[in-house]
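Okay, so here's just one chain, in structure tokens, the form predicted alone.
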Amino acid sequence: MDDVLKIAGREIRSRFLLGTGKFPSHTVMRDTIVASGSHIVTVAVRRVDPDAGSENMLEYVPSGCILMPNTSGARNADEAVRIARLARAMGCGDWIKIEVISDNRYLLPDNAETIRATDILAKEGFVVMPYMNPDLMDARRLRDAGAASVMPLGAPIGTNKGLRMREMISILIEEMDLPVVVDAGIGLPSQAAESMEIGADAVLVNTAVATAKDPARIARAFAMAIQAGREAYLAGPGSIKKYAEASSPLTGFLR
């Protein structure tokens, strides 16, 4: 059975999306991207300096990856749109991850402003992947605004708390006809596998990988866990039951 992830009509080789922040060096970042097998990597536009020459971090993103700039730092739709247009002007392409965050304590996304930015940028031809609180009505509004996927948070960004929003994300997976990419808060490969087991299309991880003692090694672990979770979902796991049920018949012998 073909099991191909497509976003905006493009086949994506890996369901493991990787962020590029917090790595101790550009070299470690590059080696980790290679180890992860990720096809889509995201980078904060404010960290890109095209005049930095060999120290330009984009020089360390392996060829063949889809570069998806993000609008980290934007506090409203207008700022997100401005950052996206700047990224395009810098040659970063048309893929954009919308992040609009005005809350400095919990760093929760502002869905209303995210929808507004998505509407503007999709009409300008961007492939828009918005980071959002997992609310079904807002996910539908993002779809109607032209989003290529929705990216609900698993837990507050950078916390490594895991899939705390599991029930709400499950609703999006069941109801949405766009790819659902779990983003933020995933701290362990097992949590990434859990996301995939409930039917997510992909997982984006940054902090848990970049701050590990061995980023490349844990990136490989995440990649295997995400694949395992996908396989488990496709296999159709057995149902959870209230009472015990023997694996073998308890009657017909020992008379």
The other form holds:
Amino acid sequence: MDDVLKIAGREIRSRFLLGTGKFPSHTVMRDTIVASGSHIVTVAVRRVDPDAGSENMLEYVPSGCILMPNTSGARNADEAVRIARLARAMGCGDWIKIEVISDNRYLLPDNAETIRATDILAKEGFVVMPYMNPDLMDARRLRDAGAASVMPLGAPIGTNKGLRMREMISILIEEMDLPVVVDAGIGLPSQAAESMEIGADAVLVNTAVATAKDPARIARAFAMAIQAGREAYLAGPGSIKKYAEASSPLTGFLR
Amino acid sequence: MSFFETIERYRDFDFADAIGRAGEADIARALSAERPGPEDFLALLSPAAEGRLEDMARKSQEITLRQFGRVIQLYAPLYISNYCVNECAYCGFRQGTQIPRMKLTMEEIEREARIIAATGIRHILVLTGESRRESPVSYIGESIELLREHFSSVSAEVYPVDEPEYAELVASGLDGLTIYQETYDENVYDALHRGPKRDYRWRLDAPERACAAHVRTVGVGALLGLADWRRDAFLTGLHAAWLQDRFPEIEVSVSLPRLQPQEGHYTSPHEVGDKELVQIMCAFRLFIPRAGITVSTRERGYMRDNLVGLGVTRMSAGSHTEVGGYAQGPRTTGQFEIADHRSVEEVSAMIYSRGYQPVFKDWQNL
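Now the other one: the form predicted together with its partner chain, given that the block above is the form predicted alone.
Below is the entire complex, every chain and molecule, led by the chain shown above.
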């Protein structure tokens, strides 16, 4: 069976998206991206310095990757839009992960401003991937505004707490006809697998990988877990069902 | 609303008693609390907590790693004028001190900027003494406009101004404001300051005015050693937390400068030891996990090296605290003695050697 993730018409080779912040060096970041097999990597525009020569982090992103700059640091839609345009001007392409955070204590995304930024940027031809609080109505608004996917948080960013928003994310997966990428809060490969088992299309991880003792190794573990979770989802796990689908012991007499 | 209300609430609070009473159970509770409150913070600053310093450090490291990752952001200070009408007993720039007074022209600022930018530094902190005549807001604004051409983020550490003036500086490209209360102890504050700076409340409310004028980052701190440092560290933490609550969109950071030998040979009546400095830093991290923590070149290399990984998120490097010091070397006297003279490159190498990455650019001028 063909199981290919498509975002904005593009085939994405891996369901493991990787963030590039918090690494101990650019070379460790590059080795980790390679080990992860990730096809989409996200980079904070605020950290990109095209004039930095060998210190320019973009030089360390393997060439086969789709670069998804993010608007980290934006406090409202206007700032996110300006950062996105800057990213495009820097030559980072048309993919943009919108992060609008107006609360620095918990770093929770501001859905209303995110929708506004999505609307503006989608019209300008960006492939918009918005980071959001998992709310179904807002996810629909994002879709209507032109988002290419929705990226609900599993738990507050950087907490490694896992899939705390499981119920809400399940609803998004059930209801949305856009790819659902679980972003933020995933601290362990098992939590990434859980996200995939419930039907998420992909998982984005940063902190748990970048701050691990051996980032490349845990990236491989995440890649395997994400693949395993996907396989389990496609297999339609039977163990958690209360009765077998093949027979209908209670209503079979109606035939 | 003002943080002054919090100060007033603690006016009759017996710090010595509360800190003296903190016992093992209080510290254990503070260490295991998911969100430590002010009482926990106080316990972590107590002498009794010294016995749990390693545990505090471990937790502080874990939180910092999760929140900020293996990175230390670098910046450089740029003193553009040392004219000052204040007399602060502990400061090398105070009025009446026999040091050459000067302020940089825009050409000179540009020359300094080029030298600093060539080291890779992208975050600059511009500083002046307090003189509305020699370094008026318009001069500071003009400097900021020039500096934003060379740096991705421009912050200022200048005398307190009113909200429209902060807004003017923000419009010029000001990204962040650093302003230290020096000491939150009003009596000591009053005794140490002469000149417009003596207005405690005007200075205390400056970060709020700057936040209201939409700076992006704000940094507070006390010059530890001027007064009872436990009390000052406690109120610094509360000040930062208060700003976070009231202005959730602003990035708040704290600094913990220790009093260093100055031109004026002011000696500290409340010296902060190395161990105590680490305790303060860890207590800050546990109480305000999302706040940035800055350590300047006031600290010697040995301390700075070992503070990497403990909680610090931002460091200055290759600093000169003399006006015009980058282009010509010291021709005036610095505001304080630099204890870590290493170049940006050397500090970067040190950070890498500790398993962390020096980050030169962490904001994008919009």
